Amino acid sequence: MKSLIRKLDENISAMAQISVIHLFQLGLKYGIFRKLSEEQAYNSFINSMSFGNKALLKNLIDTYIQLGIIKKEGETISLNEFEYLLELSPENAKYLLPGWVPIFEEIYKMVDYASITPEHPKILMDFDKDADFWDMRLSLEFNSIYRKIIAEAGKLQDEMRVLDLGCGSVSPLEIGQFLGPNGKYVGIDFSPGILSIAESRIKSAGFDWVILKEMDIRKIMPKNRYDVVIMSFVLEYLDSINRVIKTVMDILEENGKLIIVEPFKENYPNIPAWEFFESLSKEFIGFPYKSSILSALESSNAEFKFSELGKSVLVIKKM
């Protein structure tokens, strides 16, 4: 499993690093850096730019500030002295996957349409309307890697009961396969379009132990108990994780596990660059801090053991 964990971490790191480069391109293309070679008042600058979507422009400028590309002193902004080192070595290059690159390039292109209006039809980031695009993302080898890590970390096998929060269109098949025919997999997602794709796959596979439910995970009130609960790339869409974490800890069996996969902010300093592009999805809030999850666990009053697999996977065992 060590190789899978390394592969997951190296690709997340590469996604964040490449996102910085594309942010730099945007600053050149829209004339932001040239105009900020001299000090500007923040609000005056935003209003002066020929950028239809002012909220997106503000998000872009704030991201530059977070990364140190632009400095803000009071209400004044200007271009900072900025150097960026792209890290690549023979050691980490062997873990890098090519499949996610075209998907990211498509998302970068969407910024041009989003700069006109956030409702532009060529922004393919709506979970339901653009379910096919999300299915393409979720079907990448990168995503299969963390599902394999989940299966191994959770020791998934027949007769176990698993709850997958924000299951998407592929996990019901790839994770559900470990639990049949006597176990139970419950996948919850709020997108009927994504669930429809998942439903067709599990029917073709004959996985009658896989159950899919359309639901907002922020409002779940499960009546059953589970051996494993999965939350992979879903916390970034929750405005408050405390209630969901508390609910999960309540429904876990003793010695049950909560497995979380995320690019935790403490571990990836360039992650705001990636967050900017993910924010084209109106549901996106921001990648979580590992410390926020630990705080939520402590407030749940459940006894637990907290362990990390690399930089992107947490395994919480209920004691």
Second form
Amino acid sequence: MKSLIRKLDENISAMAQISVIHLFQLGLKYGIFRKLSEEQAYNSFINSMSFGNKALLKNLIDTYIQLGIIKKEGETISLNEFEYLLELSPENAKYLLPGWVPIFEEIYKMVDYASITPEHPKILMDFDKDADFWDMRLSLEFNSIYRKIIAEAGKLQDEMRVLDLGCGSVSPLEIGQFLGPNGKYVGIDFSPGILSIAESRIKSAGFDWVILKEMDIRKIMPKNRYDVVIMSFVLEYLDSINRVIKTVMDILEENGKLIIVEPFKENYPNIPAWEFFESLSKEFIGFPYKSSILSALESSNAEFKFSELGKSVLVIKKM
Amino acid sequence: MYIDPFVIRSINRSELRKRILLYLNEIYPSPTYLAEIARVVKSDPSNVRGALIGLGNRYNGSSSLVSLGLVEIVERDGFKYYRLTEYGKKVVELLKSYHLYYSRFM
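Switching forms now, from the form predicted on its own to the form predicted in complex with its partner chain, please provide the structure.
Every component of the complex follows; first up is the chain already shown.
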């Protein structure tokens, strides 16, 4: 388990680190750094750039500001003195997985198309229209790693009832396999495309204890109770997490667990770089802070204990 | 092994290339010869040749199954046989998983 957690954290860290480099490359490619070697008024700078998608350009500049590459004083912006240390050691390299790199490269390329128009057909970040690309992402070894952590942390086994919010196309099979034939896995996702891919896998595996529902998790009102609720890489698409967290705590059995997997913002200083690329998906809002999850739990009035597994997994036990 | 999503989508739109891949997957890892593929997929050998290695305007070489790395040519005793590659096998697996999903767009 320790090694899985380390693998998860090291790869998340690398994803954020590599994203900084690609962000840097964008600044060079679009002449942003050259232009900002002299102070510019924010708005006139945005208007002067030949970048069709101004909203994306603003997001890019704001990300540079967050990372300290560009400084903003009042309404003027300019390039900062910036240096960046890329960390690689034999110790952490043994945990790094190669599979996610080409997928991220594909996403980095999409920025060029998005700079022309946000509706460009080569942007593959729509959960329904591009469910095939999302499935390729969700099928990576990286994603299997956190599913294994979830299975172990939740002690998943036959006869348990599990609710997976934002289940995607692979978890119904990979998580569902632990719960049959007498348990129950309910996967909820708002993308019919993703669910249709999951459905075909479930059907060929014969997992009749797996139920998939097309629903917006912000509006769920489950009637049944569950031993484990899973939220992996889903909170970044919710504008307010309080209501969902409260609902989840209400439907958890006593001693039941809520397992959350996320690159918590306070643990990964370079995360704004990765967030910039994820924002090509129009539903993306931002990775959550662990502290906002804990405060949502506090305001749910449920009694709970929590433990942290590394830097990216929270296990909340309802008392 | 990275699979280009645009390759999968392009193969999915081409019924003949898809049928060839599915047949080669069925007999994998065995190779087979062109006339046999044409017989099974019920198409003309020249069309099958085009889908496999490219032919004139209809199938340009860069989108043929061999140039995309999905099928390889095995030469034995002066004869050419065609076999699905490991990469091609992964693409077929995905095509099968996405069948229901893609059928929404047909």
